[in-house]
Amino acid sequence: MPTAFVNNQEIELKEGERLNCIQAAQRIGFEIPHYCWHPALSVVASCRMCLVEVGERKPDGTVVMQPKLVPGCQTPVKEGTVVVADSPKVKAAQQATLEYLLLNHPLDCPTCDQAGECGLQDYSYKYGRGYSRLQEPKNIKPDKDHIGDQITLFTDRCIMCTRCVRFTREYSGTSELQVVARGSDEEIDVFPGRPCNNLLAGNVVDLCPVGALCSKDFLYKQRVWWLKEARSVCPNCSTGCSIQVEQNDDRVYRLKPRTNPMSQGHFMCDEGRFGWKYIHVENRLTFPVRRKNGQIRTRDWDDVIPSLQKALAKAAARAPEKCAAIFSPWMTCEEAYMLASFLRSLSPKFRLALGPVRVTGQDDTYPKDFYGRPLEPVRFTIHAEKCPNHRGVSMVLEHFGAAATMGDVLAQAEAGLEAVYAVGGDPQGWLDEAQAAALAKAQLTVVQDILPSPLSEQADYVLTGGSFAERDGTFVNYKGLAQEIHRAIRSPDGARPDGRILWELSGRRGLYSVAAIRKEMAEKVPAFSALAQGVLGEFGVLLNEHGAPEPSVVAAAK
């Protein structure tokens, strides 16, 4: 294999790898200060931050170096490659850039959103002087609101690393940023009447390296280090993006991407991005309820869960040819396979259907050209379909042998249900009046949902759930790929995570635990095996068809 040395450590490279500087650092876990590189971009090497030393290991052993520090990022790294990053030289460059950096850099930490995971501040502190020769006024660029919709640009604090206007001409297409003017009255700016408002626009917010680009959607909430963070998945369409849910005192304040080769990559659609405000709507269904005769008896949930347990046996037992469930592609895989279990438990009979599945339009998919119109190759798709785990439950549902539709299940409502069990979820709603005055026909209707419903004020049984963020379980994305969600907020008081509820209605002692339930499942649904081990690691598991994990995730992992 090919051998490179960096800091004296060797390295190997893969045959055909192509490796930067920057990226072969991060090897042996050394950090090579950057500002305008970014994995998922072009390289320009404008910032200048990361300027090392390089040269080639001869044959006979000997090292010549090249006499000019040069750009990291630009620089590969090959056979016999030397890189330097730690030497006098080196130091000294990185203090000159900062200092120039930070020259017109106005003093606004303590109300800058960025403070606290600011590139600005952590390299100034690791790599910069701690002081600033400048004797002359700062040169002070008016603030630019009109940048977007979601976004707002506080020009004095940008670096011009150019990452936000490579971002719309290269993934999103649409090529709204730019730079104009030259020297010191560089500025980043939007073609008049053109604000920067597609559907990717927030990601330039994630790649603005300092506090220049801002959300306003976020914008003076809340300080970044009070946020506490919990991996998830966007629910908002079978992409599955992978995410960070950041909260505080139990209230979610923003979704940022994760990164994830197997996902959406390094970006998330600003759909997903700012589409969780139901979660703290002031109509979310807290306590559970019992009705009898149109009357509320209890909302307790120590009273609710056994009596909903006798009512579904009796009547799986009078007529279970006349019981019916509706699974909704919002639930997880061990929700979907608890509820499935524990109903076909008391007949095989009761029937499973799969609720209604949101399509809006077609997939969009990024880059666009100045007409809007979709370039080759595709690099980001928000896709039509509007559920996170359509496939996961299918695949629930599958094994269970039901080949039912909502449309079943409300033709057979007309003839006359013993019971049905629906589970909602799509914050946008998911039946209509008439759908929920035939299902309120049965003899027995439950309704486990998180927002109010035409069918919630008539059932005899509302169970409170949770949303995706209140949570732990598994998405299966369009493709096949199974990943974790983990639960970041506590459901409001009286709404209970749907697979706790799910863990009591079946029966089942202790706590409820999602390890447990996958193990279960994978014993059992053999599309599911690949999940054997109870977990799914930081970036899922891609499941063929007959369950098993794909052979380059299996090459991945070792």
Second form
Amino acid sequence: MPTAFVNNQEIELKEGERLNCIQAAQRIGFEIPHYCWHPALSVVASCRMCLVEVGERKPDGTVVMQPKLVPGCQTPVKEGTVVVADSPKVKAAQQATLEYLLLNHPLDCPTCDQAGECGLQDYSYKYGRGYSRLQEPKNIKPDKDHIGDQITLFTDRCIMCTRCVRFTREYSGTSELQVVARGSDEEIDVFPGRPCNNLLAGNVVDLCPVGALCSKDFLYKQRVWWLKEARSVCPNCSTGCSIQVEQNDDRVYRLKPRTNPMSQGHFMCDEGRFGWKYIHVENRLTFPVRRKNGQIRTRDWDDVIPSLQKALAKAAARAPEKCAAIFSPWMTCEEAYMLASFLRSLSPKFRLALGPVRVTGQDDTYPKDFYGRPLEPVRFTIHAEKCPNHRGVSMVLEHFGAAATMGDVLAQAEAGLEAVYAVGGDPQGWLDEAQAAALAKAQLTVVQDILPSPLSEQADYVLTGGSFAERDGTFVNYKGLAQEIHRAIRSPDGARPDGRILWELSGRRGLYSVAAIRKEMAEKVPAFSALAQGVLGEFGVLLNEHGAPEPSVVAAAK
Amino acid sequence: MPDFEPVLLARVNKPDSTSLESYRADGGYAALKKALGMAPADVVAAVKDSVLRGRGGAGFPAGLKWTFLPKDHSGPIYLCVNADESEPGTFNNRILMEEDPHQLIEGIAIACHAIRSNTAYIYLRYEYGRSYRVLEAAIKECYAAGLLGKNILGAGFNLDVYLHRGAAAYICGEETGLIESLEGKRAWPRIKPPFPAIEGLFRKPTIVNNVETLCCVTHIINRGAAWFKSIGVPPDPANPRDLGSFGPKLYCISGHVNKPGCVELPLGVTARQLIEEHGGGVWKGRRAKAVVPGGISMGFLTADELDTPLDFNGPLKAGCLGLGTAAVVVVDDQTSMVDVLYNCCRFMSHESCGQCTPCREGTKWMTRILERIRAGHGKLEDLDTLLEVAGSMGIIPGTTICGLSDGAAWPVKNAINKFRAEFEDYITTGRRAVTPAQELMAAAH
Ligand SMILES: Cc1cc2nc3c(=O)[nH]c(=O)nc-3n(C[C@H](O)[C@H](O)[C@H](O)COP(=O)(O)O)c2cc1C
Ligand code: SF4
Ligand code: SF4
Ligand code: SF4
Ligand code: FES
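Let me have the form predicted together with the partner chain next, following on from the form predicted on its own.
Then the entire complex follows, led off by the chain already shown.
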């Protein structure tokens, strides 16, 4: 196995592996500071933050170092490569580069959104000299609010790493961002009338290592050190981007993509990034409801759950073939599994159907050219299927031998149903007035949802569930990648995570545990057998048709 | 060297020197004919044997560069003719293009045959309007006469030459900046490797050569490598890396001299000879205080260093960056080095392409420090700051993407190290130095 050396420590390289010095140093947990380099973008080696000493160890053990410092991002590490990233020469270069970058930097950290997660702050602290020798007034450049609908530019904070420019050239392909002027007069800008509004635009804010590009949505809302993160998965389409939900005091402030080579890579789209606002709307369903003859009888879980248990059992005993449930592709696998096994325990004839799977337009691929035409090779896809777990819920339903659709249930509703249990969850709505009226004709109508719908106005039972940010569970994306979502915030008022509702409804004892359900599901449902460990890790587990993990992909991601 | 007869400038003062007819009457295109009768590899070998070093500033051996092209490459190979000539003080390419365009075109055709290229681009500095018109007319004549286009001179060799005007930026002269600019992009120099010979214009193997370099090729084919090596200076035994400085060279003389101009001399003439024998001496009866040896990015020679031979090795020994473009700029003893240096820094900060942090920020910072010194608010520490900034910008070999950063650092290093007393005097007394720096230095000791 090829061996290289970083700061006198040996690292092993896999055959054919292509690492630069920054990546090689990461292997021993050593950070070579860098700005312009990003694993998803082309190498420009222009910021000169990552300068290191590089040499070669000959087979006879002698080491020959190159006389000059080289950019670690541009320099490949091969058999026998020797990287020195902590010598006085390297440190002097780092100090010099940081001093240059800070010369005209406004140092307005107290009012800068990036403070706390800023590459300039962090590196200055670690590698800088602590004071500036610039005696001239700083070069102030005008802020640019016109960069995009979601993006604003604090021009004087920019360090000209060009990550943002390369992203719009190489990833979205739309090339809105440009460098204008030359030398120290350079600025980032857009062409007049062509703002940066592509659906991947929000990523440039994450890519910007400093507080130059800021999100208008997040601007001045929070100091980042107050935010707590939870690992999750974007629910807005079947791509299933790995994300983190960032919250403070039960309020979500932003979503950020989480790098996952098995899922979407490094980025996320703006539909997902800004698509969470419904979590905090005024009219969220909060307390549960039990109605009798159209009148609200109680809004208390301690009453609603036992009384619903009885009502469902009664209906299933009376006419099981006239009992139906509609599952939502917004449910987690565990929720779907709990509901399905509960209802089938009441009667094996309980009819289980998949609810509407919202599809909008076509899969939207990137990069695109200047005119919006898609280009090959595709680097990012926003799927047309606008729900997170169509695949996972279908796997559960298949296991229970359920093949019905919502249309089948509606048709049966016209003929008269004993009981219907409908799960919603799509924030854009999932049934119209007529469909609601049809379902409401059933003797017993139960709806589990987060937002008001025509059905929640008249159902006998309304179970008030949680949004994706309030739940734990598993989503399976379009290609079979099972990933965990984690609860980031508590549900508002009387709303409860759906898993807990179903745990109690199905009469399970103790506190709701998603890991316990996941294990049980993996045991009972062969398609999920790969999830038997109960935890899916940072990147998730890719399920093939038979539910076993796809080993090649798992290995590649490591 | 009284008996040296110009080669490159031989036809310059002839009437009608730009026409094909007059060029042919002087034996023009015989070299091309000869070259087309040779195998490309033999042409490369001849140029390699001559140790012709690039005239564009870096002095890299042209023949060696040509051998870096991939062997058996099946796709296109390009030649880019670097006619962006923007180094302050330099105007020799201009004379070659305006006065004898066919000498250049013949060199281009021979080089293209040697490197198996069928397409050459002349990247011309925008301001050279006359060069543009003259070259355009000459290229037209060549197409009409079967010297360009298909089946040149019946030898089965095809070549198209395109004349491209830049948009006036110094950085477009850096070979990869030039390539980016030709591709229609911002002239941001590329990181190397890959070098252009492997991946250049339109990602194809490309050779970039200076106008004067290519003009020399014509004569090497005509007269042979041995002739070329009989002119100039052999390698310095004290410097194992020196390859020697052979052949004729166009020297530009400008600044405070009586007779500015461009002369052709064997490599190795001294700065003093140039000023005294060819530049008519320093003007107004003054003395030289400092001399730029080869464009401002090479730094300065002091009055004591005027006997430095201006070959590829000499300026290095005097602490300069190199021979550069062999453009000598004379600074007289009534001129303040602070002003001179300020001008150099202002130019470099204006021309930095802005990619690399040290160059983008450093050039501007140095300019602003000098601005402040000139405004009377200088401090003695400023000189150390300037040296330190220049030190981190220009570590040879360089730590930035292209050589501009080194070229911006060198005049600062040389000026402050060699004329420190004058800078200190300027800062402490606020006086513009009109006394020769040497006297100030003597007084300080
Ligand atoms: C900032 C900068 C500017 C340059 N400008 C020119 C120029 O104007 N003309 C030129 O021939 N070479 C210029 N060069 C040198 C070229 O990069 C390259 O070395 C040269 O064109 C190669 O040709 P040669 O080997 O024939 O000299 C410049 C280099 C740098 C770093
Ligand atoms: S705006 Fe941010 S990402 Fe873009 S060049 Fe400036 S610092 Fe880099
Ligand atoms: S691509 Fe889909 S999963 Fe990814 S962020 Fe966008 S909506 Fe969410
Ligand atoms: S050294 Fe200066 S001119 Fe050259 S690429 Fe870097 S910033 Fe541009
Ligand atoms: S990270 Fe290597 S030069 Fe910017």
